[in-house]
Amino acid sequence: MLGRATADQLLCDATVQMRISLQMNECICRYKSDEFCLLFRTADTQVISQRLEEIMNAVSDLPAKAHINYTLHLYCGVAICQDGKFSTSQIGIMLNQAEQALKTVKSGYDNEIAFYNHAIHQEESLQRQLENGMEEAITQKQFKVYLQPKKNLATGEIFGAETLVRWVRPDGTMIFPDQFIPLFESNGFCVKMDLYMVEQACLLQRRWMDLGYKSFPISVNQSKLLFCQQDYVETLCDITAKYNVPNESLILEILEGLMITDIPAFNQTIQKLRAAGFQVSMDDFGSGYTSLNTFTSMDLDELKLDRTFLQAIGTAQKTKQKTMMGNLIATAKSFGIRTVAEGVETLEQEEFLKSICCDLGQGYLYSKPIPAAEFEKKYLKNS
């Protein structure tokens, strides 16, 4: 925004401000990019906070002093040598701890300081455990399929179900997706996880067909890394052929945020998927920044409206949200796209969705996510 020369000068000026704050036997270094490391010779958290606040306030004032209309925010992650026996061998550990603390801030609205603590340590330890155990977990089928039904709002019948994954360890403890999915997305393991879930969905379809049950289409979430692979469509076809299930029985749910990164490439993959018989759904629509123009340029089978739309009903934003949802659903229908509302929890919400001709509802009003065996007993054996 400011140009390289001005930005570099700001970094140099910030360095001067940090150097001024140093005491005897303390040091500063530029760690990387716009990150700096400071070594203070104190373990007193109040003293550390006070000194850092003085530094951050001084650095935040730099643009104004240079007559630059730009707000500068700083974020600090702090690790303390608790036993007082500081050594150079601890530097790597403390840097890592400070970085872990730093990840808990960065709100973008104010200068912030976070100290590495027990809670962060526990979270870091859990992430290491998950990463160390993920390969074994997929081999031993510790990842279990849960299903949440989608209800046809016009007929009251169950239209299909979305697969949701739960990690159940051998000791019975359950790990929920929000604890491991972000990790898998960052380390690339989500590719294996997504294909594993596709295979589990095909196994279910094969079982239901063999038992003569009514077949429901099953939705499976797909991550960006998998969706962008060159042999993605061929890999999916190999899995469905392995279990001899029709491609039409799978709905591939792609997060809204994935779609706006490379629209031409995305559309090309969608066309290949639909040509092969798969259905494609845009998940969590409304949670990001996809424009109507982007949405209408996609060759989709299904649009899932994010739960935040329904959460506004009963608030001051109710009228606007209802109008927006009605317009979105009308637009989707004009393109022949099926609509699903997520997060349906009350009869009032259901009645509203019926009034605007939404096709499907999904949420706790009908069922929470349940194990595949329970879903089969509740919705298939009794039908």
Ligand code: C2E
Given for the second form:
Amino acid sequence: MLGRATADQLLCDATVQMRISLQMNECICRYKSDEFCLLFRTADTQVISQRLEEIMNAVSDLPAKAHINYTLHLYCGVAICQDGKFSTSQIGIMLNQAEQALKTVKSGYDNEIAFYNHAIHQEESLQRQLENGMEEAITQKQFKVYLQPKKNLATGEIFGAETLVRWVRPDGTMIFPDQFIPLFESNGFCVKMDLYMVEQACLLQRRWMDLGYKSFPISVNQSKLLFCQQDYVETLCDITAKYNVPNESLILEILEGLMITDIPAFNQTIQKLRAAGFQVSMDDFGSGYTSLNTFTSMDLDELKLDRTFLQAIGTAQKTKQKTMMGNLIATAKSFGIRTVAEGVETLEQEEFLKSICCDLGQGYLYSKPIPAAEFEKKYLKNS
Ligand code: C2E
Ligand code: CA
Ligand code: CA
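Based on the form predicted alone presented above, generate the structure block for the form predicted in complex with this ligand.
Okay, now the whole complex, with that chain kicking things off.
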């Protein structure tokens, strides 16, 4: 935003401020891009906090001093060598701990400091455990398919179901996707896991067809990394062909945030998917920064309105939220796009959705996500 030269100058000025604050035998280095490391000779958290605050205040003031209208925020992650016997061999460990602590504050809108602590340590070791166990989890079928029904609001019938992954560890503990999907997205494993879930969805479709149950589409969540694979559409077609299920029986849920970077490439993949018969749904719509304009430039089958819309209906902004949701649904409909509201929890919400002609509802009011076998018993056996 400021241009390279100004930004570089700011980094240099920040370095000067940090260097001024150093005492005997302490040091500073530039770690990477806009990250710096400071080594203090104290283990007193109060002293550390105070010294860091002074530095952060001084650095935050730099743009104003240079007559630049820009607010600088600094985030600090701190690791302490507890036993007081600091040696250079510990630097690697401490840097890692400081980075873990830093990750917990980086989203703030203010100067912030976080100390590496027991909770971060536990989270870190859990993440490491998950990463070590993920390959085995696929081969040992530890990822379980849970299904949540989508209800046709006009007829009351089940329209379809969304697959939601649960990781059941060998000791029986169940881990929810929020705990491992972000990790899998950063280490790339989500490609494998999502394809595994697609395969499970096909297995279910095959089974239901063989048993003569009424068929309906199954939605699967697709991560950005998978969606951007060169041979994405072909890979999906190979899987559906393997189980001999029609591509039309799968709805691919793609996160709203996914499309911002490259709309033409995104559209091209969507067109290819739809030409192959798959249905495409935009998930969590309204949670990100998609403008109505980009939404109108896409060929979608379904739009899933984020849960936050319904949550907002219980707040002071109620009337505006309701109007906006009604208009969004009307717009989607005029393009021939099916609409789904997520997170339906009350009858009042359902009534409202019916009044604005939303097609489908999904939420705890109808059912929590349940194991596939239970879903089959509850919704298919008698249909
Ligand atoms: P999502 O796709 O938005 O899925 C809906 C989430 O909302 C699910 O959480 C579901 O249990 C929860 N939910 C459903 N109805 C209600 C309701 O009435 N009220 C409230 N408060 N919550 C409701 P879950 O299963 O923990 O999944 C969280 C997220 O993890 C999903 O959000 C999805 O983004 C991701 N995810 C789940 N399975 C997969 C997968 O196989 N692949 C990928 N890439 N992501 C997945
Ligand atoms: Ca979803
Ligand atoms: Ca969603």
